[in-house]
Each structure stands twice: as structure tokens, then as C-alpha cells.
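The data below hold one chain only, encoded as C-alpha cells and taken in the form predicted on its own.
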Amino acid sequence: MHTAVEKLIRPHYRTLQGYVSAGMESDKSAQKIFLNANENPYTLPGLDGFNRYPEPQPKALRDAYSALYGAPADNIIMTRGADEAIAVLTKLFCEPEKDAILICPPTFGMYKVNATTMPSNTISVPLLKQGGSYALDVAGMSARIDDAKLIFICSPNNPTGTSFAADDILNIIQQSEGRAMVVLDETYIEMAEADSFASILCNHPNLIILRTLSKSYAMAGMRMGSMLCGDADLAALIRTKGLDAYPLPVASIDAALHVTSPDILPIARANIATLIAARKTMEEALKQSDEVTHVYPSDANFLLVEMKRPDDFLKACAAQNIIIRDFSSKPDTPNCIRLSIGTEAQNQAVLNILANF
């Protein structure tokens, strides 16, 4: 392992024995009998398979993974969605009470979470607002790089749909190397015109990629998720110290292979493409409002919208069974309504109650 990465993990995992599961023992998909891990022989009647405990971490799907990112196939740790990943990071580099985690609000809010739950601390770098939109704050975040374990950027950012400069994401991942990991969560990174870091994951260990298949390939039921780790090694430590013994469950990793196989694939791709185009058309539509006073810039499959009067607007939808997120409250994005991107009839509906408003 890369020393600048290894520096940074908990003293205590890096001699730590981890759990060898039964599955980890033996390849499933050998035709053996498998008498290691006391299951029930028996299956039961349309559930086929679900009797067995499933590998935690199939081959094919992280050679498939591989394919669909573009990353190394022993850089890629599977989870139960990103969420997982944030908080398996946070356990592995923080120490309770002792290390911190930088993020730059407004930001998804599982990184404080889970630092929270740790507990760790928390230092917060404000976004800036340039031009109505939203950038990171370099000088900021600069200057406190010594005091976090964790750096997490969110680009596209979740609430703004803000996708950040690459030079400034950049900046950051080179000037915390040996200092700090940064997490690059990508969630929505396929909706948007810019490219994944994963084309130059391997040239920095400290950084690690967060992916997703819940957004763009509709798979948000089946919690899978994915890390993408610049150093390798660190990548086997996190399979063996830092997931659960059986992380995955068995319909799930069925989906993802098959939301990812060749016949699948277009079809979510297309599917990506109209979303990327009703957000447009929708982004349109919602700044010829009088009630609305700001559409923020978005790449990904949801608007952050300012309005004259959030509160009775959320009301309104309501009463005809559409629920909007509300941000309205929240300190940094004021006024504010989060508006995810659904099919023409549903995104109609929304205009429709805006119109009479």
C-alpha cells in the first residue's frame, strides 16, 4: 500500500485479522458441494438459490463494473449503495472523538452523518456562490486540509446539481496527498457533460471514487453501490477488513449484472439521455414562473429551485399526492424546493400546479 494512504488509516486496522467468510473460501460458481457454511440444503419453492449465502465480492460483477467505469477490476469494492460506502470510510480512517471529515455544504448530509455517529467532527467549507451557481472554495478548503482524515466533494453536487471545476477538484486531490483521502462522490456523474476522475484514479492514491447504479440505471431498490480506490491495496484491505462478511445481497447482485449486460445497457442509457433532456426542457419551463425566483444550474436528474413561496408551493403538490423535497429551512439554501426529474406526465403535473398557483 501506497504509504501516504497507509499513514492515515486507524493504527488498529492495519494489523487487524479480518473475518474470513465461508464464501470467501471457495469460488460459488464451482460446481461443488458446499457443506462450509451452514445452510439449509433445501430451498424453497420460486426463491432458487437464496438457500446459499452469495460471494462478497462476485468476480463477474466487479469485471463488469470494471467495464461500465472504466477502472481497474482490483480498484473496485462493492456496497449496499454509496451510502455504505461513506460510512465504511469514515470508520476506517476516523478515529472517534480525535479526526475530522471536511465537507463543503450545501452537500449531501449522510458525510456529517456518519461522522456524527462515529462520532467524529465535522469542519465545514462553505460552497460559493459565483454567478447563481455554486464552486468550491479552494483557498478554504486549502487551509484545512492538516485538520481532516476525509475530504468528500460531491460533483454533481446533491442539493445544487452543481458539477465542479476539474482543475479545482484537482487541486484539491494534489494538494492532499499524504495529508488527507479525498472522496469523490459521483452519484449522478452520468448526467452530466463532465468526465469521471476515473480515467486518472490510478495516479492518485489517495483518492476514492464513489459510484452508483441507483440514479442513472434505475436500481435505487437494490442498494448497489461502489468504491473506486486509486491505490489498490487499500482496495483489498477495505474487502477484507472493512465490508460486512456477505455485504451483498443475491437479487441484487443478479440486477446488477443484468442492468449492466449488453442488452440492458442501452436501453439505461437512453433512459439517462430523456432524463437529461426533460431537466432542460423542465429548467425552462420553471424560470417563466412569477413564483419562481431562481433555477440553479444543474447535472444531474433533480433542480434546485428558489421560489417567492416554498412552503404553500410544497402544500400544493401535496394535495395532489406529488412530494418535493424541501430545503426551504436549511440555513444554506433558503427558499429553496429540491425537484427530482420524473416522466413528462409527472414533470407536467408539477407545471400544471405552478400554472394556477
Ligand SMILES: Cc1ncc(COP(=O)(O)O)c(C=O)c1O
Contents of the next structure:
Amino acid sequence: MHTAVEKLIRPHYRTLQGYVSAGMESDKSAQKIFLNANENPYTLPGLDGFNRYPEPQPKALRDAYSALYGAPADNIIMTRGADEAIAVLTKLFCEPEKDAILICPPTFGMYKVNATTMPSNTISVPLLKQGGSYALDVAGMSARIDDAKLIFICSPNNPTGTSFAADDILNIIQQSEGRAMVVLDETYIEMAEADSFASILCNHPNLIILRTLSKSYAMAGMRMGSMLCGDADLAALIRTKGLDAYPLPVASIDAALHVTSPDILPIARANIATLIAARKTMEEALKQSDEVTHVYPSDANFLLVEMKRPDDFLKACAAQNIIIRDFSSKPDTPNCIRLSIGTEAQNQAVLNILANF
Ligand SMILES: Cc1ncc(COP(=O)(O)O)c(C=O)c1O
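If the one shown is the form predicted on its own, what is the structure of the form predicted together with the ligand?
Okay, now the whole complex, with that chain kicking things off.
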């Protein structure tokens, strides 16, 4: 493992003996009689295959992700959603009561929640408001690198939708080498004009990219995420010491293989293009309303919208059974709501409420 990475991992993980599951020891593709995992041999009607524990990290799926994300299979770890990846990384790098993560609010709440459960500290370096959008405070982040084990950069960012300047992200990754790990959350990257950092992953041992099938590939219910590690040895360590014994359910593995197949991928990609077009249409339409004071430019499948009367608008939507996320009570997004992009009819229903508001 790269020494710069090794020294950042919590010390006991270097020597820890991970759990060796029956699934790790046996090749399920072989025609053998498996009596090693206390599984039930009698399958139930319509539930074939579910009596067996899943392969912990199936090679076929890792190869499919490798092709999808453009990263070497050895550098990929598959998790139950990007959420599990965040939890695993926090557990691996943050010593309770001692270490800290760095976040750039307003951003995804899960980073801080995981740090708090360790409990570890959370250092906040708020985003800078710049020309109606947001930017990373590179100077502010640089000043705190040595105080943090994990630096979370979410780009495109939830809830603002912002893609941060690639140069700024790279600057933080380069400065942090040997000092902190950078976790670049690319959960919404397929909706963005910006390119994924996966193409330069292997140049940066301290970089970990989070990806998911939840959003762009319409698989939120299957909980299929992944981490792409710049250091393949770190990926190997996480696979053997950082994950649950069987992190991926059988049905989720099958569904992910289906989504990444040549039959389905073009359909998913067409849907992504539809959502991007709809986001642009919604952004323009919302800007026309007197009730809307600002629509933040978004590279994701949602819009952060600042309104004159967010509470009343949310109530009017709820009365029509349309549920929108309220961010107005959060100090760093006053008067804002976050609206996911839906189907054409769903988006129109929101615009109709706004027009009659
Ligand atoms: C920025 C960000 N990261 C991670 C996640 C979690 O994604 P997953 O469904 O893969 O756990 C979300 C979900 O909303 C998110 O917005």
C-alpha cells in the first residue's frame, strides 16, 4: 500500500484479521455440494438462488463497473449504496474522539452523521457564494487539511447541484497527498457536463471516488454503490477488512448486472439525457415565476430553488400530493426548496401549482 495512505488508516486496521466468510472460500460457479455455510438446501417456489449467500464481491459485476466507470477492477469496491461507502471510510480512517472529517456545507448530510456516530469531529469550510452559484473555498480548505483524515467533496453537490471547478478539486487532492484522503462523491456525475475524475484515479493514491447506480441508473431501491480507490492495495484492504461479510444482496447483484448490460445501458443513458433536458426546461420555467427569487445552476437531477414563500409553496404542493424537500429552515439555504426532476407530467404539475399560487 502507498505509505501516504497506510499512515492515515486507523492503526489497528493494519494488523486486523478480517472475517473470512464461507463465500470467500468457495467458488460458487463450480459444481460442488456446498455444506459449509449453514444454508438451507430447500429453495422456495419463485425464489431460486436466494437460499445461498451471495458472492461478497462478484467478479463479473466488478468487471461491469470497471467498464462503466473507466477504472481498473482491482481498484473498485462494491457497497450497499454510496451511503455504505461513506460509513465504511469513516470507520476505517477516523479514530473516535480524536480524528475529524472536513466538509463544505451546504452539502450532503450523511458525511457529518457518520462522523458524529463514531464519534469524530466535523470541520466545516463553507462553500463560497459566487455569482449566483457556489465554489469551493480552496484557501479555507487548504488551511485545514492537516486537521482532517477525510475531506469530502461532493460534485455535483447535493443540495446545491453545483459542479465545482476541476482545477479546485485537483488542487485539494494534490495538496492532501500524504496528509488526508479526499473522498470525491460523484453520485450525480452522469447528469453533469463535468467529467468524472475516474480517468485520473490511479495517479492519486489518496483519492477515493464514490459512485452509485441509485440516481442516473434508476436503482435506488437496489442499494448498489461503489468506491473507486486510487490505491488498489487500499481497495484490497477495504474488501477484506472494511466490509460486512456479505454486503450485496443476491437480487441487487442480478439487477446491477442487468442494468450494466448492453441491452439496458442505452435506455438508461437516454433517460439521463431526458432528465438533463427536463432540468433545463424546469430551470427556465421556474425563473419566470415572481415567487422564485433564484434558481441555482444545477448539474444534477434536482434544482435548489430560493422562493419568497417556501413554506406556503410546500404546503400547496403537499395538498396536491407532491412532496418536495424543504431546505428553508437550514441556516445555509434560507428560503430554499430542493426539487427533484420528475417525468414531464410531474414537472408540469409543479409548475401548475406555482402558476396558481
Ligand atoms: C451526494 C450523495 N451521496 C450519496 C448518496 C447516497 O446514495 P446511495 O443511494 O448510493 O446510497 C446520496 C443520496 O441521496 C447523495 O445525494
